[in-house]
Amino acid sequence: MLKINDLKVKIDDGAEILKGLSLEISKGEIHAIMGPNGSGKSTTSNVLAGKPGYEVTNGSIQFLGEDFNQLTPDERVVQGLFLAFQYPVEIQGVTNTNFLRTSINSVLKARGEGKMSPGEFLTKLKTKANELGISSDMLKRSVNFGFSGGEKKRNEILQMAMLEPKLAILDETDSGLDIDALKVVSSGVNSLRSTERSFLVITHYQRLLNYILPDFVHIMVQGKIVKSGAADLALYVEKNGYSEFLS
């Protein structure tokens, strides 16, 4: 599904953040990237999403065989990419319901498909919101405006559940969550696991991976992956830290 080959990326001030990142994710797999602050984890998610301010100087990103470097952020969404932000933005004056309906119908239109009927949309929205503990009042409020950290993260997972992407990137979704909110968010992610959908989970800590069990764990240091393994690699890092990977 996703193939990143020897990717090198600079930011606007010329500093090189990714220094030869390579990673392959197949359909149905969950991969986790862990690493210390400043290792390039969030840069990886931003580059995959097509965020401005980053320059790819080497390597390639292929998504379902297509060159992602040539696609705009909205075109990547249409292809099936979703990014859950570490710090979800607030959009005052746009209700959650209208935001989701517009997003879904925009994607369907870009794919040459018909719009989702109001009845079908509301039925799906109510079902997914109930699963994530999102009240009807929250759906009427502006997107993330005045939401707690946990509510914002649940709202991100609701967006993912409604859009049903092929590849979902979770950029430190566990940041700022208490244990109850973490369980709700993880349950929402797990409900979307399928043989056709993949996940890239970016996190500092192993605790998220207690609830979202990855197939593979990768340790990122100084802009590239230095160690890969099964889920127990996260436990090893939690116990021993990153010091041995920094040399």
Second form
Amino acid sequence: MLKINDLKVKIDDGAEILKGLSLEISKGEIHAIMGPNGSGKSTTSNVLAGKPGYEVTNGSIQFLGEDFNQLTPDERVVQGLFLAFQYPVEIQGVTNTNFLRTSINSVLKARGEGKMSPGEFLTKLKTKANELGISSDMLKRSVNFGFSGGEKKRNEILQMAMLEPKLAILDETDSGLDIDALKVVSSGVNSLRSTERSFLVITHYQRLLNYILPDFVHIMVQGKIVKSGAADLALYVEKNGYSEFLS
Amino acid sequence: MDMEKISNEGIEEETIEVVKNLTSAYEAGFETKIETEYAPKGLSEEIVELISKKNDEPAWMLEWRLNAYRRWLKLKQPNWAKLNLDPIDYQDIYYYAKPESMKVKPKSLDEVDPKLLETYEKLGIPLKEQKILAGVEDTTVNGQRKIAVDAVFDSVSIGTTFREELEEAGVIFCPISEAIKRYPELVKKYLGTVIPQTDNYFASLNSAVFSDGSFVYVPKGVRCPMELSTYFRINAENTGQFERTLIIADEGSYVSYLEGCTAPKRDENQLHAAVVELVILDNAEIKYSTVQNWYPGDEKGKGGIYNFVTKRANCRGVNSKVMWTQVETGSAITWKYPSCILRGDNSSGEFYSIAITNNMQQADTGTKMIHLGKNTRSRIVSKGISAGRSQNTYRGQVSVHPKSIKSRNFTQCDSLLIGDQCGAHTVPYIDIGNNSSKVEHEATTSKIDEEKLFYCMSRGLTEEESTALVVNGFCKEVLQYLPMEFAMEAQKLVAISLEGSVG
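Can you swap the form predicted alone for the form predicted together with the partner chain?
Expanding to the full complex; the earlier chain stays at the top.
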């Protein structure tokens, strides 16, 4: 589904952050990228989502056979990508419900499909919001505006649940969550697991991976993956730290 | 949350749809092909007399016009605004243009030239009165609220809807040209009392040559049973439009009035100089909303309307109240400061404004709050959005007279910049004459947040859709004061006006 090959990325001021990243994710798999601060984890998710300010100098990103690097962020969403932000952005004056509806209908339209009817939309929204403990008050408020850290993260998962992506990237979704919120968010993610949907979980700590069990764990250091393994690699890192991977 | 609520709130989405469906940004830019009767080009006493004669006016009105004209001759066009424009050749303008088909005044809208009616239909302005069932009190038609419309086309009103129904409630709503003849006492009593002929260059010009506009009188204790509106359309070439609106809310009455305006796309600039006077007596209230969508000119700054407008409300009565809401998206040049004179004790004035400039547009707009009575209150919320190479200035005055004790003002003035070639400016004038009054002023200027745009795009919105959504969010606080139908229209306009501002 996703194939990243020897990817090198510079930020606009010239520093190279990704230094030859390669990663392949197949349908239905859950991959986790772990790594110390500054290893390029968030850059990876930003580059995959198409955030401006990065320059790909080498390598390729292919998603379902298409060259992703040529696409704008919205076009990538239309192809089936979703990024849950580490720091979700507040948009004042736009209600959460409207934002979701605009988002879904924009994507459907770009795919050449018809709009979702208000009835279908509301039923789906209500169900998904309930599962994530999101109150109708939160749906009426401006997007993420005045939300607590936990509310923002749950809201990201709600958007994901509504958009039903093929590949979801969770960027440090566990940061700033207490254990109860972490459980809610994880069960939200787990309910979306399917043989058709893949996940890339980016995290600093192993804790999240107790709840979202990955098929593969990759250790990222200084802009590339230095070790890959199964779920128990995360436990090993949790116990021994990253120091042995730092050269 | 119920479904209706969502569909009402689903405006952002519709905004976006409109942007996408548009092939050309200014959809009101078409021209109606009709025969037009012009007065000779240029301005002179003869032209003023001719306009007066065309309207079959009494002698006092002509005298009033000529006084204004003589005054105007002595004045110079003001240049204190932050506007850069070529000199206007006042002798190279037609001051009167009327569709030939209006030569004999139609008795009803049914007799109006279908081409004219078509124009309004194309613009989405309802000129049909729906049938009302006998004995059933109904303020809506097909779920839409009834809105009475006075349709002004170039220099004349072509018709006014729901007049009879309004008359039953005692409300007078008619073209001002007709009010001068039918209600001379009311017109004489109030015309020019809020904005005298001598007020300023453009007000003097308007006083001399205004040809039509709307007149509203809401009698004591009457709540106007529907929204009133006037739609101004400029069609004829090289023609100025000079309309005059006078609204009187007598004691304890209430009226909500809307105005809209558009013009064809042309390479020449066209002048629009209007005067709007509001008189509000004891315990009365007027809500006045504008969606200004004159042709803004092309992306290089060619063509577009020069919009020089004087609007003022006089809150004469105790507890009187006025609310100005404006969405300014059009015009090459906007010079406009809807103001409130808070003369009555406990009177209040509010001003809510969205001004969007794109490409080469220039706007210098704001308000004046003149506190004269005791315990008067005013509130100003201004949202300026600049894109392209445009210049957007908020200019506002808050003045509290020494005798206007315990008065309050709150001003909030936010500017949003899209791109790095445009300008936003805030020019407040504050003058407080006593110690018991309180004036607050808050101002912010920010660039459109790239993080917000990226966030929206990461949810599938295109860059333009994202910009429209963020800007609509920025304007929300003002949009909510518009009547629902207008709010939808305004949100669409916000998006359209910003077309091409990104990327």
